[in-house]
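We begin with a single chain expressed as structure tokens, specifically the form predicted alone.
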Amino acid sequence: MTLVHEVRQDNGTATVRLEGRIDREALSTLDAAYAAAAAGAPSVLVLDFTAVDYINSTGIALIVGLLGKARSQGRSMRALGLSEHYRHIFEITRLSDFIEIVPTP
């Protein structure tokens, strides 16, 4: 499944709901999602992974790229809806040191 996104802006926070796979094919979608989210000048960017069913190592690298872009623009990032498996991946790769993992409500 190709990655798709939806952006919602709310009081200084942009939430990007992602659905599908985050792999090498996701680059243009993630870039478009970031551009749409950044257009609202949010201070916080939330990536909602609830509907993401696969992230490979290239996908992790793409997320690191978004993190770098966000940090260079003074934005913080949060991750929402990570499965237990991907939460563990974020922890062992130390992404969780830079992206706050938000518990799924």
The other form holds:
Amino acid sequence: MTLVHEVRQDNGTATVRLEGRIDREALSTLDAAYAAAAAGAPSVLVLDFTAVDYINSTGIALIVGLLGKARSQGRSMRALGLSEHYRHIFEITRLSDFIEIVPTP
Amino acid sequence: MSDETSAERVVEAGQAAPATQVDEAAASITPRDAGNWAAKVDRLSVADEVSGFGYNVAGRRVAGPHQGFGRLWQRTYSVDLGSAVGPQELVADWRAHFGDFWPKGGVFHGALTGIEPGAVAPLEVGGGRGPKLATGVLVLYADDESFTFMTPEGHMFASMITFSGEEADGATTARIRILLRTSDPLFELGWPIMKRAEDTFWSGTLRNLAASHGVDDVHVQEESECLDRQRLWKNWRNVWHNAGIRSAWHIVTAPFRSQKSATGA
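For comparison with the form predicted alone, kindly provide the form predicted together with its partner chain.
Now the full complex is given, and it begins with the chain already shown.
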């Protein structure tokens, strides 16, 4: 399934709900999602991975790039809804040093 | 009684699920791509047979682009191979003979088994026959159509490098995508020279890869984009692990180490 997104703005926090796969095909969707989220000038960007069923290493690289953009604009990032497997991947790649992993409510 | 009958009896008794159901349950817990990723390690270790080249890798942590110092760059090199080879065949060959495609000046001390997730491979880079800078990579991810390296602390770049075979309209493209920051202020000073060396090195790699599949005179397409212009000054201390300085020190002190081991001190 290709990646789709939905952005919600709430009090300085933009939440991007992602659904599908994050691989090389996801580049344009992630760019569009970031642009839509940044339009509200949020200080915090939350990526909601609850409905993401697959991320490969190209997808991780896209998230690294997204983090670079967010940090360069003074935004912090959080990750919501990561499965244990992908939490582990965020730790191996040391993305978790910069993206706060929020437990699924 | 056959094993099959035995399994059926167990299920009827409600004591355990048959093997197929157990496998399905396990699969729902273990993601299908789990085997493509390296296991988490705090510090890298180098296999005994290549440990002589791994002095700047053993004991280091991996360093992704956000652990580096310089500007964040995304650099892409790609070459069109037409229908000469499919993506999976291309990547299988690339994984099996990775170092063989490197241009002169680089030596990759990978395992004989090729590129496998979790493998740590020392490498040496440098021009000509002079001293080389020793560093390495961790194979973060590998599947049938791509594989990804991360670099250790001290490497010239804090980076993530993905090599892939991609198909579009019946043609295969070999691609190298690099997300990087220079690791420390000294390497950042050398970036104007290093980026040209990178272009030459990876373009040469793709030409060699193409030639091995019978595709000559290829045009390597290069793209470069700066994703973050800020330098991460809080990471200036990365210079402590600088593989250039440590390689030079290793070479200078080699005679003393030989003397020490000869005298058994």
